[in-house]
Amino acid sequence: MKVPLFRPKLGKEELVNLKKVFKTGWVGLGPMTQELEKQFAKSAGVDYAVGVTSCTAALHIALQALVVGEGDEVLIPAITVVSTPYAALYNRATPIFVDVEKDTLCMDPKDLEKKITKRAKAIIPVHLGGHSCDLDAILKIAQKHNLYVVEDCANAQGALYKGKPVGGLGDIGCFSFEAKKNMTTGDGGMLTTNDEKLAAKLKALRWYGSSADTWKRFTGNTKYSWHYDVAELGWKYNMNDIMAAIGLAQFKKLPKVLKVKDKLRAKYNQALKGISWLETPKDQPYTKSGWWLYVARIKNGWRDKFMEYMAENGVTTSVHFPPVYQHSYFRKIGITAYCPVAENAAKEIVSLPLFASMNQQEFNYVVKIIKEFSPLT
C-alpha cells in the first residue's frame, strides 16, 4: 500500500464554483475573492481579510505595512519554514532566531524575552502544525517592548487559542492555502486584521501599491475607469477568482476536515501509546483543533532509520522543520544562531500521514508498519 503524507480533499463542489467563474469570464481579482475574504474574516473574528498569492507574500507585505525595514530586527522561532525569516529579509530587516518550547515546538516566550534588543521591531510567532503558540505570554512581551505581532498561521487554519481563532490576536495574521494545507486554493494566502488603515495598505501593497485594483475600478463607477495612482512600492500578490472559487468550496468543508483530523489525531495517540521508542505529541490545554501535522518523536537516534523503513513500506513521512538557520543560505549571508531545544528536537521529530480523506485501511496500515519497525535488526 502507498500512503501519502497529505492528500487534498477536492470534489464536485470546487468544479461547480469554477464553472461559475468561467461563465462570467472574470478570472482575476473579483467578486469570488471578495466573498472569500468576507467569509474568512468572519470566521477568524476580524474586521478585514485580504487575499493574496501565498502566505510568503502575506508575511512579506505584513512587515512592509508595519514599516519594518533596514536596521530593524524581527524575532522568529527556530523551527519554521524559510518563508518566515524571508519576510524579514525581503524588507531588509534582520531575523533573530528564538528557541522553541520542548513540548509544543512553538516559540518559547522565555527565550524570546532574552533575544529582544533595542533594534527589535516585530515578532512572528508560528502556530506550528496547528498548535497555537502561548499568545498571552508573547503579546505581553510585545506590549512591554512596543513590538508588532504578526501571527504566522500557515499551519493553523481553524486553530483556536483559548477559544478564540488564531490570526486575529496580533496586529496581523497570515494564512496559507497551499496544496497540502487544511484548506487549499492550489496556492494562495490570506491576511487578517482589525485595523482599517492596515487593511487598506495591505490591499494596495498586493496590487502594485495602487489606490484601486481592476475590480474596484470596474465596479466603482457607472463605466470602467482607468484612473488610479501608485503611491508606494507594491507587488503583484493578489488572489484571483479561480483560486477563490476553489477556496470558497474548501472553506465550507473546513469544519468537517478539522473534525476528521481531530479524530485521526486521537486515534494515533491511542494506537501508538506504549511504544517505548516513540513519543506522541503533547498538546497544551489552551490550543484546540486546526491540526495540520501529526508530529511524533523517535527516540534513541533511530529517527532517520525509521523514516527509511516507512518509505520502504510505502508510507511517506517528513520532518517539519529542521532549525531554519541551519540552511546554507543563512550561513552564506552571515546569520547564525544556537537554539539547543530546537536542534535536539530536530533529531527526533517526524510527521506522519494526516489528511481528511485518510481511510481506515490506510490508517491501520500506517500503524501496522510503525509497530513492525525494529531498529535493532
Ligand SMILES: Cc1ncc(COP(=O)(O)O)c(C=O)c1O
Given for the second form:
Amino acid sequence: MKVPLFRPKLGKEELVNLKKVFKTGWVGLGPMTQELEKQFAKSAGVDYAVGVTSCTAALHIALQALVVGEGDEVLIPAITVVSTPYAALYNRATPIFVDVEKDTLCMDPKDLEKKITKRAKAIIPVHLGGHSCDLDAILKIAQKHNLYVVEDCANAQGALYKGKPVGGLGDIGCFSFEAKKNMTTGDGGMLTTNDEKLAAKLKALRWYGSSADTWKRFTGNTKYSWHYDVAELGWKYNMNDIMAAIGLAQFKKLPKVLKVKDKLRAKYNQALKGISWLETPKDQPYTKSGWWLYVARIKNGWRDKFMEYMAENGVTTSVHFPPVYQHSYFRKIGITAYCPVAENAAKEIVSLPLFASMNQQEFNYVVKIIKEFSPLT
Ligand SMILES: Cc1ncc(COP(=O)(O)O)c(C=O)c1O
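Alt. form predicted in complex with the named molecule, vs. the form predicted alone above:
Let's see the whole complex now, leading with the same chain.
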C-alpha cells in the first residue's frame, strides 16, 4: 500500500464553480474573488480579507503596507519556511531569528523579548502546523515595544487561539491555499485585517500599486473607465476568479476537513501511545482545531532511519521544518543564527500522513508499519 503525506479533497463542487466562471468569461480578479474574501473575512472574524497569489506574496505586502523597510528588524521564529524571512528581505529589512518553544515549535516569547533591539519593527509569529502561538504573550511584548504583529497563518486555516480564530489577533494575518494545505486553490493566499486603511493599501499593493483594479473600474460602468493612477510600487499578486472558484468550493468543505483531521489526530495520539522511541505531539490547551500537520518526535537519533523505513514501506513522511536560517542562502548574505531548541527539535521531528480523505485502511496501515519499526535490526 502507498500512503501520501497529503491528498487534496477536490471534486465536482470545484468543477461546478469553475463552469460558472467559464460561462461568464471573467477569469481575472472579480466577483468570485470578492465572494471568497467576504466569506473568509467572516469566518476569520475580521472586517477585511484580500485575496492574493500565495502566502509568500501576502507576507511580502503585509510588511510593505506596515512600512517596514531598510534598517528595520523583523522577528521571525527559527522553524518556518523561507517565505517568512523573505518577507523581511523583500522589504530590505533584516530577519532576526527567535528560538521556538520545545513542545509547540512556535516562537518562544521569552527568546523573543531577548532578541528585540531598537531597530525592531515587526514580529511574524508562525502558527506552525496549525498549533497557534502563545499570542497573548507575543502581543503583550509587541505592545510594550510598539511593534507590529503579522500572523503567519499559512498552516492554520480554522485554528483557534483561546476560542478565537487566528489571523485577526495581530495587525495582519496571512494564509496559504497552496496545493498541500487544508484548503487549496492550487496556489493562493489571503490577507486578513480589521484596519480599513491597511486593507485598502493591501488591495492596491496586490494590483500594481493602483487603487483601481480592472474589476473595480468595470463594475457599475456601462463605459469601461480607462483612467487610474499608480501611487506606489506594487506587484501583480492578485487572486483571480479561477482560483477563487476552486477556493469557494474548498472553503465550504473546510469545516468537515478540519473535523476529520481533528479526529485523525486524536486517533494517532491514542494508537501511538506507549511507544518508547516515539513522542506524540504535546499541544497547549489554548490551541484548538485547524491542524495541518501531525508532528511526532523520533527519539534515540533514529529519525532519519525511521523516515527511510517508512518510505521503503510506501508511507511518505517529511520534516516541517529544519531551522530556516540553515539554508545556505542566509550564510551567503551574512545572516547567521543559533537557536538550540529549534536545532535539537529538528533532529527528531517527523510529519506523518494527515489528510481528510485518509481512510481507515490507510490509517491502520501507517500505524501498523510504525509499530513494526525496529531500528536495531
Ligand atoms: C509557515 C509558512 N509560511 C509561509 C508559507 C508560504 O506559503 P505559500 O506557498 O502560499 O507562499 C508556507 C508554505 O508552506 C508556510 O508553511
